[in-house]
Each structure stands twice: as structure tokens, then as C-alpha cells.
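A single chain comes next, written as C-alpha cells; it is the form predicted on its own.
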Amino acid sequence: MKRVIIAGIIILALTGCIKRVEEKSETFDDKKAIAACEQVIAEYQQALKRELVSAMTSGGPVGAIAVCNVAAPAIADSFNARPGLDIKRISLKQRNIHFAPDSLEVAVLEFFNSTVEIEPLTYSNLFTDSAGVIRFRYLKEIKVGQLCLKCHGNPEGFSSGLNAALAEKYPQDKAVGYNVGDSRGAFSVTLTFPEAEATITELLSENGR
């Protein structure tokens, strides 16, 4: 897995909104909070991927939307009642107006989409926000795969009923025209200390780490 770490750039960006943490606390492993966030997104993933792939079975693309606009968030919100934990998918062309990327979001999907890497990338960063709260932002790249393509493909191929649902749900969609290996979007996992850390450690240990 490749990781690409490009906090300098992007924070020189942000007009001082935010700093890095120079000397790292003794008792942050940058290792573990990566693996703790792995775990959460493989999990999130998992769970969404079912939801998804049942509701494509009995009800095809127009059941999925259904699943997107209603499991999805209630999927997110169950593991961000974990303590210090924040999870959600983001995309510079969401298409749920809820989910719209921060600025610092906004810059990494930028680079995210900039390259042509087969893998999905990824970008972490452990900074104090301006009221001095420790945070280890985490992303990992969302690449699109064959299925992504029947609800976020050229939508002159979806049916008139998939149209009419996400014209219902989705009034403003940006999030269609994408082929197989575009970069769809990103996982962005955020971890607030000192509450996280007891989140990693619940984490690894489901992992057997």
C-alpha cells in the first residue's frame, strides 16, 4: 500500500488555520492510529458493500440509492458513537450536499485527483486546530470500480426509474460521468485526543493487533 504524505503543502495553504504538531506526544504511535483508521474504513466499507450489494440483488441501482441516501449515513453515524471517532466519504463531486468537503478535504481529494497511481493513495496528519485540540486526520483514497459505474457512470446509460430517483434524493448530483480507476472520492477518518485513544486500542485489539 502506498501512503503519500503531502501535509506540508496543503496546510502552507489553509491561511494558518491549522498547524502540524512538530514533536509528536510520547505516547502517539503514528502506526497504531493509521492501523486503528485502516480498521475502521475496512469495516465501514464492509458494511456498506453489503447493504449495497443486497439491495442491487432485489431491487437493482434504483434499491441501492435507496441504501446511499438512507443505511449509508445511519452506517457512518454507528461507528462515529465510538469515542473521539469521525468517519465519512467525501468527493469534490459529492452527491450528497451533506457530506462536502472541508478545505483541507478539499485540498487532498485535489492531489488525490491529480495522479494516475493504480492503488488508492493516502494522506494523514496529526495537528492542533485553533482552540489547541489535538486531531490525526486520516484519508484514503476511494477509487471507482465496475459496479460503481451503475449509479455513478454516464447517466444517458441509467434507466428512466434510476434518473427520476436520483433526481428525487439527489436533486444537485454531481457525482456521475466516472469510469473504472477514477478517483471517486476519498474515506476521511478523523481521531480527536485524548478520547481516540481509547477507540485505537478497542480497534486493534478487535484486529488482533
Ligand code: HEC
The other form holds:
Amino acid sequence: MKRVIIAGIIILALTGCIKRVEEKSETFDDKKAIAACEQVIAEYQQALKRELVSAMTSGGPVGAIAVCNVAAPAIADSFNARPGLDIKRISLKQRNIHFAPDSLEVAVLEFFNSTVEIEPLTYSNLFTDSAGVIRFRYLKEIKVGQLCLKCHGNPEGFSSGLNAALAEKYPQDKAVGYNVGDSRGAFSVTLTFPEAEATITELLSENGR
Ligand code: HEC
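Right, and the form predicted in complex with the named molecule of this protein, after the form predicted on its own?
To see the whole picture, the full complex is given below, headed by that same chain.
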């Protein structure tokens, strides 16, 4: 019920930019698409976490910044090699300015930010653009945990080495000042059809393993 209301608000906000595909919703299996998105987000999150934890263990937060700077975009690229799939992390207060949210993502992130839910919220919808291309969009909120504060918390508590490393790699960094439980941003998945059909089947079979 909540999801329906969220979708309604955002569609209203974006009337004119993006059109909802009403006629497709009866035949489109959104349960399958959502399950595939959840699966790819889980795999992506695990890959990022593995990289982060091993980089933190060997080089502390300063060393991990250098690793994340290269590894995080590379991990995204490897997932995005799958047909019809695009996954990224977005935020209203970004560290990496190359992943700026689009207008739909801004509207959803602002909504996520305005709630006090403990569990991460999700948003999904099916769209067609002016060229008739059909896309399923799925966003899942990312909450701040204790570990995240080491690099996204209050910078006054960071070592000078960490502040210097952040200033060097991310001179326009806005991703600090968070507390545990805050909304940090979201995973944003786009499935483009018909290419995504094979990717969905593959992801669902990975889920069954
Ligand atoms: C070792 C420091 C470090 C830790 C710990 C860390 N991050 Fe980050 N985070 C980064 C760096 C560096 C980037 C930019 C990566 C890039 O260039 O793509 C980033 C980017 C992000 C982004 C992408 C959006 C943006 O602002 O560019 C999100 C979302 C994010 N982090 C969430 C988290 C969460 C949630 C945690 C805790 C589970 C966490 N981070 C822990 C360093 C860290």
C-alpha cells in the first residue's frame, strides 16, 4: 500500500517528463523484476562490502579510500556488463560526483530522506520514454551503519590523513556528517527491455542456487 502511495506522489511530481506505462502493467511480471533487482543488489552489496572490509583491514580508512576510488566503479562496471542491466549507488550528498541522481532518483531520495523508517524503503515503476523504450526502475534505500561513520561520519573525528585522502580524490565530497540510521542514498537499478529478459532469468536462477 505504501509503495503505491509513494509511486503516486512521484509520478505527480514528474508529470511531463516521464510517462507511466499503464497498458503494460497487466502483462508485466513486476514480482519477477523486483526479485531480480533484489538479487543483483544483494550480489553488488556483497562485492562492495568484501572489497571494503579487505581494504580496511590491510590499509585502514586512508588505504581503503584509494581502493574504493578504483574498485567501487570497477565493481559497478562488471555488473553492468550484463545485457539490459544498469546498477549504481546514488545519493543527494555524493562523494563521487560521476553518479549524480536523475530527476526521478532525486524525487525518490527526497522521499526516503523524509521518513523515519528503520527498514530500507524501496520504489519501483515501469516507464516508457519518448522513443518507446521500456524500462523498469527499482530503487532501494541504503541506511548508514556504524562502520560507515569511519568515512561518512563527522570529519572532525577523522584523522588528518583521511581528510587529506578524501580532499585529494573527492574535492567536492558532500558525503560526510551522517549518523547511524540516516538515509545515505540508494541502489538504483534499471532494467531495459527486451535485453533484460535474459539477465532476469539468469539472476533468478542464481537466487535459487
Ligand atoms: C573506507 C572509507 C569508507 C567506508 C568505511 C564507507 N565508505 Fe561509502 N564511500 C567511500 C568512497 C571512497 C566512496 C566513493 C567511491 C567511488 O568513487 O565510486 C563511497 C561512496 C559511497 C556511496 C555512493 C554514493 C556517493 O556518495 O558517491 C554510498 C551510497 C556509500 N558510500 C555508502 C556507504 C555505506 C552505507 C557504508 C557503510 C556500510 C560506507 N559507505 C562505508 C568510502 C567509504
